Structure formats: structure tokens, C-alpha cells
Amino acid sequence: MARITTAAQRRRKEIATAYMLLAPALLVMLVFTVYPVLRSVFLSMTKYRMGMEAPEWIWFSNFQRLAGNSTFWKVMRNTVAFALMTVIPSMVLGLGLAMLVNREGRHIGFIRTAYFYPSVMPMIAIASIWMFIYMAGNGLFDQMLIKLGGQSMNVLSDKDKVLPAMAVMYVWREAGYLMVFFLSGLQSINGDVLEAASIDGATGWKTFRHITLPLLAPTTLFVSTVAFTNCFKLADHVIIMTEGAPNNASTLLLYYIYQQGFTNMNYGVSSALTVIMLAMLLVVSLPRFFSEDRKIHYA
């Protein structure tokens, strides 16, 4: 009986120790993640502007107003289009870079750092650099077009070209970041498997398609989720390069949230937009994660 009591006490002590070790991380998560989400959900159902003493409860009126707002739907189309233009290209380029640097060499560390460096630069600095690249007439892009016999395009002022131009900038920045995850996945693949495939006569493409890609499935699932969520968290480059011009053709969802919350001081609508963004991320990410996770082989 005493032995059972001692074991139960030891178990309770281990559980208490585990919670004590988790407490700092849980506290940070509650303060900086859970509380802001719950606060946004609450404010999304209120009318609340700067100067009001307390929020006025209006239930789903903010969402109804957004549903009838043409600017909101234009922003949503821009955001979805931007995601389609950036997620897959940045993943493909990141995987290509990872394959390129997944080798031993004298200068391979420098090459990896060079590819990864854009991802650690502040987005404001990157946006400033690319704004000069896209500058009308004197920018590098227009100068290249002129040298090749073309004409100046001024892409940042063209409603049809501004979003693809910003997507190119984002892919350039994001590919190096995703490369790190793919490189980690490639280096975790057992070399004996690849050697056996080579002995069996598998070519480089067949090895990549039938062995490397399937074994990279857990990494690919993680990277796709990261790439998708990251493309929604963009506002500073829009502020620097276009401020949503021309005619909201480059306005993305997070920048629209910023406009409503910090320019118009309409915290209720801003919170409603935040809830919509969170719902989009959950609807796309969670079902895909649970459905594809069952199909993945973890080596």
C-alpha cells in the first residue's frame, strides 16, 4: 500500500514539475495569442472607435457591412491571387535551392548564407530596394526593358501588373527561408535508401520523384502551411511601395486591417476583418493538415 502511495505521489510530483516548466510558455501564449484572439472576436461584434467610452454591442453588423462593401471583396480577391502567385513558386524555388546546396564543398556555407540572407532582411528594407528596382524610367527593371528594345512599364502604377510585381519580390525573399526547411528534410533522408536506388539503376529524376519527394512529404506539409500563413502576414511592403495604389489594386487583407484600425480608427471593423483572416487560415490549413497527414509516411 505504501509502495502504491509513493508511486502516486511521484507521479503527481512529475505532473506538477511539468506544469511548472510549461507555465512561462503557457503564460506568454495566453497573453499574446489567446487573449488577443478572444478580444478580436469580442470587438468584431461591437461598434468601437477611438474616443468611445465603451464598445457598443451590434452583433454581426460589421460582417454584414463588409459583405456589401466592394472594396472588401476586391481586397479578398487580391489576397487570394497573391497567395496563388507566391505559395507554390516560393516552395518550388526553395526546394530547388535546397537541392542545389545539399552537398559538401569549400564555399557551400557561404552559398547557403547568401540564399538565406534575404529572408532575414527587414521587409521595409526589401520593399525600399525593390521600389527603386521598379522605379519608372530610371529603375533597373525599366532600364533592362529599354536596353532589350522594350518600353518603360512603371509596374507599380499599373493595376494589372502591380500585384505580380510585388509577388516576384516576395518569392525572392521567401524562397531562402523555405530552403532551410527543405534542406533539413533532405539531410534527414537515410543515405542508404538513395544508394540502394542508385544500385538498382534509378536515374536522378526517378530517384527524386519516387524516393526523395515521398520522403519529403512531412517537410512539404509543414512548409506549405508556413508559406500559406506567411503570405497573409504582409502589410509593411504595401505601405512602403504603393499604399494600396492604384485604386486598391495592391491592397492585401492585413494592410486593409491596418487601414481600418490605425487610419480610420474603426476597431470594430478591423477586428471583424481579423476574425475573417483567422477563419480563412483555419479553414485552409486545418482540414488539409489532418487529411494529408494520414497519407504521409514518416521515415
Contents of the next structure:
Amino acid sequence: MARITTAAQRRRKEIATAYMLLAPALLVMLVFTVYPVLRSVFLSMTKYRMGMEAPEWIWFSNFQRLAGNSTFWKVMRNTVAFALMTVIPSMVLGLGLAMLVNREGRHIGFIRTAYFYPSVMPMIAIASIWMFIYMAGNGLFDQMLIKLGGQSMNVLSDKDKVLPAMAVMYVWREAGYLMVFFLSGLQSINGDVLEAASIDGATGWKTFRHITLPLLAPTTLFVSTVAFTNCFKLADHVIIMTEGAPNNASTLLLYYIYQQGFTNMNYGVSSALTVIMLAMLLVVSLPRFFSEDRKIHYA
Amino acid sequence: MKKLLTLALALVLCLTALLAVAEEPLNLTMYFPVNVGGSAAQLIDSMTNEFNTQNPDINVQAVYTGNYDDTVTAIQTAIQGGNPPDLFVSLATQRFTMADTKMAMPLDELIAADPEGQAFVDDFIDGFMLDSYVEGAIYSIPFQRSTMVMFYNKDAFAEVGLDPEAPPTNWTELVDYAKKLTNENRYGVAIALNSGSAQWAFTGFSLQNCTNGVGLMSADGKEVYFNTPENVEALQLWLDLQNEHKVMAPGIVQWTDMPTQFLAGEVAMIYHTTGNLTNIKNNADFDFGVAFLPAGKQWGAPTGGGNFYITNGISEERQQAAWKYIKFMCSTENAAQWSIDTGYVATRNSCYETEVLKEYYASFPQALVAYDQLQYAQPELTTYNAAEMWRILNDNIQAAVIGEMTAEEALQTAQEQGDDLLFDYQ
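Output the structure of the form predicted together with its partner chain; the preceding block shows the form predicted alone.
First the chain shown before, then all remaining chains and molecules of the complex.
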């Protein structure tokens, strides 16, 4: 009897210790994540602008107004289009780079660093550099076109080309970052498996298709979540390069939120948009949340 | 004895502390933006230092907060955080928003309480003082004010057989000259069409074309008139310059790229701020002229630039100190020197009586054009919710520029969106 009590006591003590160790992180999460989320949800259902004494409860009117606003739908289309244009290409490129640098060699460290380098630079710096590349007429890109006998394109003021142009820049930056995850995934694949495959006569492509890729599945899922959430969280390059021009053809959701909240000082609407963004982030995080440790084969 | 000494020492310490408290100057914070290149930020710092030296009881700290938009964001954040600046520089056209959001306070009581107050305010040039009022109350004091002028390349004019001393005086000549000036390597004319710039230039074209004085908005900032035939005509002119006459670069040219292109000889005439005068003067390797904006049915130009505001809700003592600082920064001598150093237009009538400014204009007559044009100048587009209104006009102008809409459709859409935005204020 006494022994059981002691075990229960010990268990209680262990739980208490666990909570104590978790407390700092939990506290930070509560203050910087949970509270802002709840506050945004609350404000999204109010009319609240700078200068108002207190938020005014209006239920779902903000969402209703957004649903009838053509600019909002344009922004949503842009955001989804930008995600589709960047996520797959940057993952494919990231994996490709990882395969390239997944070997021993004298200068391999340097090459890896070079590929990773763009992701260390702040987006603002990258956008400033690429703005010169895309500058109308005088930019590197237009000059190249002219030298090759073409016409200058002025991509940043073309409604159909501005998003792809930004996507190219973003893929260039993001690929190196995703490469790091793929590289660690590749290096955790057991060499024996690959050796066995080669003894059985598997060629490069076959090995990649039937061994490497399946074994990389958990990494790929993780990377796709990271890639999706990252590309929804972009605003800085829009501010630097176009401010959403022409006619909001390059406005992405986070920039739209910033504009509503900080330029127009309309906290109700910007919170409603934030809630929509949270929902989108939640949706892209779900696959990883549910498939963890189940269908995915861990090496 | 020892006890007595300790007591005396303690007393002395206490007194020193008290004195120190009494001598501690009143610390004020000012946020200011810089929207032109050059050393404007350093100039503000050195002027502020001079003020602090002259007024040991006040210590103003000038904080550079980026461009105009960034500064509004910074003020807003600071107010939300309960730690607002005491005064700040913001666009004159933000006044409706500043009053409506209660970020700034009306200055009438401060002006009335100051024996020199009325004379101080009356000395400002009318064209600038016009956009200080909200509902009859003064909310701001003109500081770094500008207007739009045309810079043109005299060498290019001579090259194509145009008189370098006769810039275009109306829209017909503008199109005509631009055609002559355009060749393989050069466009005739440039107007910035990026968000935040297009509405400024467009105010000018609207003023030039609206003989009935309607322009783009009502003086109380509660109505817009985007879709009038005169404004449609003005926007159509822009589209024609690009698409029909092909004398202006297609698409959206950035405000910040234009001086570079002008200096590189890639465009012969640009619509830009007087704030860029010093930059162009220092960097042009050709002969350049400054001219009035070509008239439509009449002369017209937009004013622009920043004013001083005092933050709402600060203590009376702080208000007084802030007011003193504003009066110092806008004193006749300082306003005149500021104009010379930056290219902004001197804001007060008395500035033009000073020796420094007279000498400056004698040595550099191009600088005088902006002042002469002021008689035709009016405030740029502003309403309540100004930032959102600018966006509406800019977006729709861009839609017309990239061919998504006709000029008429674009301004009709802008009108509807603008009416909707101002619904609560009508």
C-alpha cells in the first residue's frame, strides 16, 4: 500500500517538474501567440479604427464586406497563385541542390554555403537588389532581353508578369533554405539500403525513385509545410518592389493586412484578414499534423 | 560633531538632488520623415541642437522615422503603446485623418495664447496655409513644403530645334514638343505613376483642366469628384502620351527612378518635386531648365509636403514647449535657410525679404520658378481616410494605364469606391 502511494507521489512530482520546465516556453507562447490570436479573433468581429474609444461589436460584418470586395478576392487569388508558383519549384530545386552537395569533397562546404547564402539575407535586401534587376529598361533583365534582340519587358508594371517575376526571386532565395532540410534527410538515409540496391542492380534513377524519394517522405512533408507557411508570410518584398502595383496585381495577403492595419489604421478589417490567414496556415499545417508517425515511413 | 557633519552632508545631498530635479530639462520627442535625398535629416538634427542650446529648459530629441508612410505607422504604434511623440512632421494632407483619429490636436488655443501667434500664422503663404485647416480649426504648421514643377533638358531642346528658353506652356505644346524630343534612346516626357505618386501629379492635371474650380475633392474633405468629364480628359491625356503618341514610357515609372533617368538623358522633361532641385543642380552634366507645369485650360499645380503637428493629449507644459520649437523651426531665418539647403519652397512671405534668399535666387534663378507658380497652386488630393483614398485613385489610374479599363471606367470605379469610403462622413 505504502509503495503504491509512493509511486503515485513520485509520478505527481514528475508531472509537476515537467510543467515547471515547460512553464517558461508556455508563458512565452501564451503571451506572444495565444493571446494575439484570441485578440485578433475578437477584433475581427468589431468595428475598430484608430481614434475610436473602444471596439464596437458587429459580428461578421467585416467578413461580409470582404466577401463583396473585389480587391480582397484579387489578393486571395494572388496569394494562392504565388504559393503554387513558388512551393513546388523551390522544393524541386532544393532537393536537386541537396543531391548535388550530398557528397564529400574539398570545397563542398563552400558550395553548400554559397547555395544557402541567399536565405541568410533579409528579404528587404534581396528585394532591393532584384528591383534593380527588374528595373524598366535599364535593369539587368531588360538589358539582357535587349542584347538578345528582344524588347524591354518592364515586368514589374505588367499585371501578368509581376507575380511570376517575384516568384522567380523568391524561389532563388528559398531553394537554398529548403536544401538544408533535404540534405539532412538524405544524410540520415542508411547507406546499407543504397548499397543493397546497387548490388541488386538498381540504376541512379531507379534508386532515386524507389529508395531515396520514399525514404525522404517525412522530410518532404515537413519541407512542404515550411514552404507553404513561409510563402504566405511574405510582405516585405511587395513593399519594396511594387507596393502592390499595378492595380493590386502583386498585392499578397500579408501586405494587404499591413496596409489595412498600419496605413489605413483599420484594425477591425485587418484582424478579419488575419483570421483568414490563420485559417489558411492551419489548413496547410494539417497534413503534417495528422500523418505524423503513420503513413510516412521513417528511415 | 561627527553626527552634525553627517547631517549637514545629507542635507547638502538632498538639496543637490532637488536642484538637479528642478534643472532637469523637459524632454520632448519629435518624429520626422525625409522624403527627398540628401542631408535633410542632418539639417533637422543641427537645427534641433541649436534650439536645445538656446532653450536649456527644453530638450527636443528629433527621431528620424523613414518616409511619410513609415512615420504615420511609427506614430500610430507609439500612441497605441502609450508612449507617443510630443510632436511630429507629417503630410499636410493627412490633417483630416490626424483630426479624425485624434492623433493631433487643434492649435488655435496655443496661437491665441501667444502674443505673436496670429502674426506668425498670417505670415505663411496662403497656398500652404490652405491645407492646415480641418473644420475651421488649424491643425498643422507648414514646414517642408514643395510643389510640382517641370524639369527639362535644354540641350535636348536645342538638339531637336526647339527654343531652350521656351518650355511647353500648354498640353498641346507638351504633346508636340514631346513628340519632337522622343527618339530611340529618349522619351519626351515622364510622369511617375506608382502608388503614392500618381495622385499628386494627377491633382495638377485636374486643376489645369477644371475651369469651374471643382478639381478632385471638396475643401472639407468629405466628397470626391473623380468622374467629371474634365478629369476623364486629364487621364486620357496620360494614356495618349503613352499609347497613342508613344512619347512616355509604357507601364508604371517609379517616382524615385525619374531623376536618375532625367540625369542620364533618357527622358527630356519630367514632372517632379522642387525638393529635387538641389540634387539635379548638383548632378546634371547638361543645361537644364525649370518651368511651370504646362497649362491645360489654365495654369495649375499641386502643393505637397509636410507640416508640424502636436500630438493630442500631452500636458499643457509640453504643448507650450512643442509650440516654441515649431516657432523656432519655422522662424523666418530658419525657413529661408531650410529652403536653400533642401530645395523646398520657403513657407513664409517674410522669408523672401531676407538677404540670404535674395542672394540665392539671384545666383540660381531656377529656384524661383516654384515660388512664382505658387499663385496657381492648390493642395493635393486629400479627404478623410486619406491613405485609403489615395490608394483608390492610384489603383484605378494604374488599371487604366495597364489597359484593364478605359479612363472613364477607371474614374467611375474610383468615384464609387471613394463615395463608399466617405459614406460615414457625409
